[in-house]
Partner chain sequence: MSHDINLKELERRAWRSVFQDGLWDIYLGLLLLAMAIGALLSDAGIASETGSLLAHVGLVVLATLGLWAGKRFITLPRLGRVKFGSKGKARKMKAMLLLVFSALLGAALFVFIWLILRQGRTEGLPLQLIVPAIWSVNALVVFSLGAYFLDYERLYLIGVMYAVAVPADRLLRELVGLDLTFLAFGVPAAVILITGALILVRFLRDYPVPEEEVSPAEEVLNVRQ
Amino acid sequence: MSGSETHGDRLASLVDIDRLIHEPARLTILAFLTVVDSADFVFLMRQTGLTWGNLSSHMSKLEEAGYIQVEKEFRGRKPYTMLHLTQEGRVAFQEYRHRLRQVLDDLPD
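Which coordinates fit this single chain in the form predicted on its own?
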């Protein structure tokens, strides 16, 4: 760290972190999708522990941002929803991880 740069200056980069991803439920959803590329709604609901309504709400925000693609269909008479991580979502998640890791690594022990 240079003489004129303070820890506060380094922490200021947290302000630029993607707040859409930083929310714990959306971070969890994207983390799962990063590993599996796509997952159905019920699987994600079980894995994340989110309620149907919470998952649906966070899913909509991620879809609006272009981070996930949602495909809905009926299988028999039952609705089936599949979520896919988009390339934009993958890049945003990687940038988020990089920025957060950088901020945390710059903190003194």
Second form
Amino acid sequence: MSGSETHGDRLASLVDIDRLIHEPARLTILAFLTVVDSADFVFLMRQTGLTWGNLSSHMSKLEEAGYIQVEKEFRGRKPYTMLHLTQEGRVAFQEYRHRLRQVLDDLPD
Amino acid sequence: MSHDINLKELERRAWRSVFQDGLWDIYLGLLLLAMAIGALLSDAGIASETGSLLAHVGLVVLATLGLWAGKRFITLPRLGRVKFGSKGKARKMKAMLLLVFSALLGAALFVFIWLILRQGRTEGLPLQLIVPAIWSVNALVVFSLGAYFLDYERLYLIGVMYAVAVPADRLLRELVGLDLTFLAFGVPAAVILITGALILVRFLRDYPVPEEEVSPAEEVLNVRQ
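Next up, the form predicted in complex with its partner chain, please; the one we just looked at was the form predicted on its own.
Shown next: the complete complex, the earlier chain at its head.
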């Protein structure tokens, strides 16, 4: 394998990175949903430090991509919305971490 | 951005948020205060032994209801809901087993000492030292293990406050010659309560209830329906 091919492969890895996840706010949201079973909107807002509007917008994009799932639950009569990572989202997040780590490790100092 | 995402740190942060409202501190402080009030009622002759025991149980029930209401009406609207996965459940299970073991150990020791006293085999036994020592060691071990397993560091301080109560009671009795059980339990309880109250005030200041809005998740659901 020549040096230029290796360089090209590295660039390809970088280009193939999931851009939906690469956005810092969405990355933070997915990271939090990876470490918990499920959480509601307020909890994610507190943990990520995002505003309501910002979080809304990012959640919608992640939901459209099928990375997170929205479920309505009831405590007594009061409904609340819980969000959790889908299997697709978990795989995409792991793949993203793997690729990013690979690209950064391969970069020269 | 760091080289890698520290998921362990994120998980720890999410887990520790459960204790940042100070309500558990206040609850544990109230349990110790209930012992102090029970002792005061009994020592001051305000209530019989049974009456003070009932008052103690009543205060424990009230404190437990207060903890539930506080979590329900203060913490949840401000901090939101979270369900932890298998690791969180394992942590809770360890803590629960620890509490059950502690309660069983405490009951066994209580029965053991009661049997010794009943049979009058107290000659040569320094009970005035043994009872406080057992209490203190039990409190320190249980709260320290709880602090470790639950990642709830203030439990170390709470453990020390619980541990000093009975030895302080004995010491005051020896030094002053008066029954000051209320103070021996009340002062450590006050330390825990003040700490918890300060943490609660900071929590209320830092986490106001978010304005009522329809979450995007709900909007998505509405669109689907």
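Numbering follows the first chain given and starts at 1. Definition used throughout: the rigid core is the maximal C-alpha set that superposes within 1.5 Å between two forms. If you're wondering where the values come from, they're calculated on a predicted model, not measured in any experiment.
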Exercise. Do you see a C-alpha shift of 2 Å or more at Gly76 between these two forms, with the core held fixed?
Worked result: yes
